[in-house]
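What follows is a single chain, given as structure tokens, in the form predicted on its own.
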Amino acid sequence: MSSERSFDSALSLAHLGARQDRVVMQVVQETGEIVETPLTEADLALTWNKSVCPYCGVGCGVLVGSKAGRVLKVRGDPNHPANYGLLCGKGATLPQMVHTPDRLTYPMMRVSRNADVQRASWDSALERIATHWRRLIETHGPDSVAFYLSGQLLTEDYYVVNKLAKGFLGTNNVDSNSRLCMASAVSGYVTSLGADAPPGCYADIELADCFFLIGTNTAACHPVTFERIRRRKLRAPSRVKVIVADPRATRTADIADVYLPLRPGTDVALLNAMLHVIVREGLLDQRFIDQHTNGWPQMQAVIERHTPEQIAPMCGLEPSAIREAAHLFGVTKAAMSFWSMGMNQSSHGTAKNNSLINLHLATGQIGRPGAGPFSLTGQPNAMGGRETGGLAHLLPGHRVVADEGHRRAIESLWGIPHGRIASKPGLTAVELFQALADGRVKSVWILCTNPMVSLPHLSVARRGLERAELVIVNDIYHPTETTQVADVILPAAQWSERDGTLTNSERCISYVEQAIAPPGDALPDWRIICRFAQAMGFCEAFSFRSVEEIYEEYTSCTSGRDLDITGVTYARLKRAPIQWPCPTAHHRSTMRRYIDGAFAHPDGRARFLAHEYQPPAEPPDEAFPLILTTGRVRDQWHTMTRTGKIPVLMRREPEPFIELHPDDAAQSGVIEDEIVRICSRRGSAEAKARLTTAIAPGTCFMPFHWGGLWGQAVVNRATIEAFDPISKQPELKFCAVRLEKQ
């Protein structure tokens, strides 16, 4: 099924003014409760630009207003397919995070690793690089160096990032944030399905008459995906199911008909189990089993053993609980599951994706209205990234580099040598800190993130970025607790200063207009890329005038893939978002893959992956006997480097905390809001207690936002570097601690 989403051209004041009665500010409050606010007549003087919110993987489309080069307001796009004009909390405050007295503005380097960062100008900091990258290479060989990305660059800042380092320099060690976010879902879909890419869209949620919310607190996280959910319970609420399965019961939780508390990193189990219920109550679509998948036989021996009653105890459920979710999934008309860093972020995250299609394999539910498997992408462009190659395996097109047709095929294109790409994966981003640490890699580039925030422990990344003999920071504030240890630091322009595209959690491109201009130096991260290539001599290949250029070639890149965008164009796009593949130009938005049964593997055939559940790489014991379990809260956003400038969210949630149940806390002599410290084997956070039911004995939880420049409450500090072996996804989800008083 294809649809060409109706998605307005550029709003001109006129156009504003004509439609006041529905261009208004729609925001969910932390009551679910939707606040409207119209049009005024200062807002009818500004000058609006169609943007998407930089946030989480949503993919919100906004209205910005600005005047005399300031964002003055912003509301959400009524005719964004991912919104319709709702926006959370966080989107309705961007305009505050843009210009802030801490914003970057011209390049700045340091002398040695002790003296404070001064001014430069462009040519001299990217000569530097220039110049130390030359020796390293000539040295050491291109591996001696990496690039660091992040989900926030757009899809042309990633392709030219790409194209550098494993066309031009010749190493394949670039890898990206979104590592931590959505690589095992990104081998679910591959090993299970045959292709990255979820099958369906956000149109299913209003068709869907059964939701499965596995891993993810949607309601903090993503909270415009939520509150269509929660809406669609509320028009149908005896037709309409939900299923939540957290260790938290999070306001997510709260729409929930059944709620599963299951024991954290235990999720292949309980999709096991849930799977032998559907076989048990007949619930099998037997011939969508038989004519589109592989593997069953095998399956069925598995889960076999996967009783209720054997698996309930193992995840702190109640064999009649694991029942009647399977019994809600398997009845339904159309079943969609959501999931997000509670299934990926593990040692074992591929098996529970893998483990979760599979549930919607046996029952028939994918590639039709209101049913599929959807991750919930945390970054806006973590997707776009991909597509482009922005993982250490992967090149442009869902290439992967160890395939030799793949990187001839690209050698091509970018009309360079064949062998000049590299056969071998680069480092991902544990490994490529832990490459740092031990001096394998001297030199690393790190655009638009904060890993000195957001990697798994922290004192590996500390070492490493001590260690490195050149660290290049492209940022748009200082300090950040990266930029501090950084020797180049570049202005890059943000959100609103800069064009270019993204593609957001449902496969739907987006294109955002530049507002305003980039204060002082700042460059779009996709220019300074560009003029650091002809630094070092590679100027042809580099020329390029626009962004649209960069997107042009990219596309050229898709062409006969499976998410092949060669007819999507800037002026398509600036007249609406596109959900790929689509081809032509006549071609229109695919907002459903599968719909005739044919999976993306070479027979066409999906593949049921058994797992046996695996315990996580670090169980509690006696000298840590508690469950450290990490994630978000609703009003801040990564690593705080942009929410925590504002005001009014920081009053919604203004310091850290350690959330804890009645009885852990009983056991320490810990009482409500005492500072408390939890100790791993690596290190230690500490922060102020908050005693919930809502968590299970044996288990705490901490969010990870807030760095050092904060305080001593820095989580990523005791967790563990463990990571799955196909995804090489770090386990965030899970390690041991022990709480201690102050």
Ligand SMILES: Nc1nc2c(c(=O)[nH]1)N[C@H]1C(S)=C(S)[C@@H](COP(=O)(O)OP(=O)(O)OC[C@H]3O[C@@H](n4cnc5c(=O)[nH]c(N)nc54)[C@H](O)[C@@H]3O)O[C@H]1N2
The other form holds:
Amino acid sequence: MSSERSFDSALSLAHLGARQDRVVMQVVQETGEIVETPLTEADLALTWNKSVCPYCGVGCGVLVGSKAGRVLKVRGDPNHPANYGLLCGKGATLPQMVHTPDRLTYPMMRVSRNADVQRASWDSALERIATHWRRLIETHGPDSVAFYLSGQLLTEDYYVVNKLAKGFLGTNNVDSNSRLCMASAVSGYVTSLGADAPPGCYADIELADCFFLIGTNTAACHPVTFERIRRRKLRAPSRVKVIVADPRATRTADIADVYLPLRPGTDVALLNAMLHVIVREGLLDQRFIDQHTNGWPQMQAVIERHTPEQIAPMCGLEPSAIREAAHLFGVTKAAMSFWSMGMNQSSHGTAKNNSLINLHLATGQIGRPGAGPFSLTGQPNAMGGRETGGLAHLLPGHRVVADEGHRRAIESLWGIPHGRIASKPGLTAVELFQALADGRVKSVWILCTNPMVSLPHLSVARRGLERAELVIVNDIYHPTETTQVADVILPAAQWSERDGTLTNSERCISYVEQAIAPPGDALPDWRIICRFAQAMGFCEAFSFRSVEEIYEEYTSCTSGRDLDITGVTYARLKRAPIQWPCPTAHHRSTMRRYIDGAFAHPDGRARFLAHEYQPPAEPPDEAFPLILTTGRVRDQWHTMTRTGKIPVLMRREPEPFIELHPDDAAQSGVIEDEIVRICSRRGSAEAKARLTTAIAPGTCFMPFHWGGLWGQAVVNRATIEAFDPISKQPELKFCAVRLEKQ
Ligand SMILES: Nc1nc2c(c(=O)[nH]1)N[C@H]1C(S)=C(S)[C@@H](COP(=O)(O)OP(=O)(O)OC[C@H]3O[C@@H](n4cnc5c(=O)[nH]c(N)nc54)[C@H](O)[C@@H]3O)O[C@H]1N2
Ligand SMILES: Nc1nc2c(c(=O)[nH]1)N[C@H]1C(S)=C(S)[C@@H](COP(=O)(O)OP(=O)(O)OC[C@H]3O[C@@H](n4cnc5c(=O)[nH]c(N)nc54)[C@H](O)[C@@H]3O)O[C@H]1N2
Ligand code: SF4
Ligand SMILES: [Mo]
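One more: the block was the form predicted on its own; return the form predicted together with this ligand.
To see the whole picture, the full complex is given below, headed by that same chain.
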């Protein structure tokens, strides 16, 4: 099921052209140009620690240069297999977000909702939470409390929160912003292949002949990975083909041979039509289908009806473009697909994921070098979070709470009585805030995420936090839109101020070193949780003295599982990152899974899962005629608590905007740069109009970065909370709006 090859670093290094002399900082620009800055003598005299960029799931290795307790410089780690020295503009400016005037340096509390926050001691803050939670659990049961986590926490943080909530407090109400992000990819992989996570690796990029980028603005959101794809394309432009499917022609589409500006939400129809063409052109890998899959007859029956001619009008595409894309994918020797939120953030995100994996199964484009479906992880440790069971339906080691055997295994490992872990999955992100709003959940502890900007339909989320009896937030800054409504605000040590591990998009675990001390009384998130657990009386189970002790307990939970990392110790990780599974001390790393065609379902076969196109939850109509889609820009990170403080990044993208097609603008009499409002059934947001033919008529786009602290451009006031029935991931990429002039 796995290969034991080590990273093919020579190959990737050559393709990336990375410099190994270690004295140059290399930053990739939007144009693909690499700007090199020589390091000075003074830079070389800094203390350098190994770390990983805390932004996107590419997981670039960085070296952190510090002196006298301050981070002064970063540069790409030339030996890290994710980036071989390269960084993007966000990674290159990391030092500027560390020492800011609004860093939280001590705990703060307010005695009542309308009171000001005041400095508190750790003991009084944690005692207040413990007293309140004990009372809530006694009176209303353990499901009256909840944790809301983040794919930006490290693996050890995730593990201790899960252990505390699911094993000791007795609630599965532990969910994460990964629910808004990767949940549909998880359910797609699990249902199609039998286990979570991409089968391949980054080194496949240098071996692939066809890239299918669907629902991803890789150029903006995973810039270093995009640079690898771009270089592969530029080196052999006529042999290497790129297909991009996105309703907006972003910079990612610049390298496309075939660009498919599909109507938002129609991916399943497009993918079925592509498979139809592949069948018609005789490009199936029938041997692979027969030997390694189930469900092909049912699949065939469904795609029979999906001719490009029938499907193209619904997708807003030309039939010839669908044919060409399918042909390129079908004839190539090795095809890789990359996708992210355009596929996942949908009320049928699981179906979109299954449909894309179907294409790979039908053509045997999986489990071999240069081929495979590869979901781009959003956050740096969304993958680690899933491994430790950091979603409401999971337990550590890719287990699920609904499975009695899984619960028993974890109960034994945690030394708790059988039956202690509840069998019912907890509330997922959107459900959790709805439950807070209607009073079913009474207190929530939010770690490392800013839901008052990032959740859909924000007025419900706001009502939830207003109605909650006690809101606790761990952050590194104050104010944020979420700390503003918290009763207890706890200062976390952040990137460079603590150590731990994380797993990037390609299942690669890295150890990050601590470079400097955290400011004031700030503590790493895992320590805050362990101190709280002790205040709740769970002393022995949370007596961890270091992240390494937590990591060792966690790895024992992976023994015999698909992600087995019992062979990966801190000592090994301190030398080099390792891709899981890696079950023994002598096992090197797993670049690719399923190379023997044995998938993770009990019968060893992958599943074809046939879906029909489903309309989005809220199609446009007369009153709300435009489709609103939302997403990111290259130089801002999420809710801007960090990138919003970095002048060079702010200069590149200083203001929020609403991207509109000139035809839609003309219909409402809107001109370039005019402030306009988009209104949905739930709320509205305002920003300057940006007119462009890069977006299809009938669709508008707004980034979600700008929250309430920045003004009225808060797009999640308008978005919809409808979610995929399987993954429970909300449809952040589609709702109906109308345009209003000021
Ligand atoms: N600069 C920057 N980089 C980031 C982040 C950031 O905040 N800033 N965040 C990180 C995180 S957590 C994530 S999850 C990733 C997200 O990375 P991406 O998914 O690449 O980013 P988005 O802009 O959310 O959405 C991608 C594209 O989906 C398209 N899209 C919308 N609807 C549809 C549809 O129905 N079908 C298809 N095929 N496409 C559609 C949009 O037009 C958009 O261009 O980025 C990571 N990297
Ligand atoms: N409309 C719309 N909404 C979206 C999306 C979209 O595409 N469209 N995308 C969704 C997706 S994919 C995601 S991932 C979410 C992201 O949304 P969020 O997770 O809400 O965004 P961030 O700004 O990354 O929030 C991280 C918070 O943690 C703090 N922080 C940083 N480091 C640390 C640390 O070490 N410890 C602690 N305790 N705190 C820390 C930061 O200051 C910040 O307040 O947004 C989702 N919302
Ligand atoms: S590509 Fe992602 S991980 Fe790499 S430097 Fe940029 S933001 Fe950081
Ligand atoms: Mo994300």
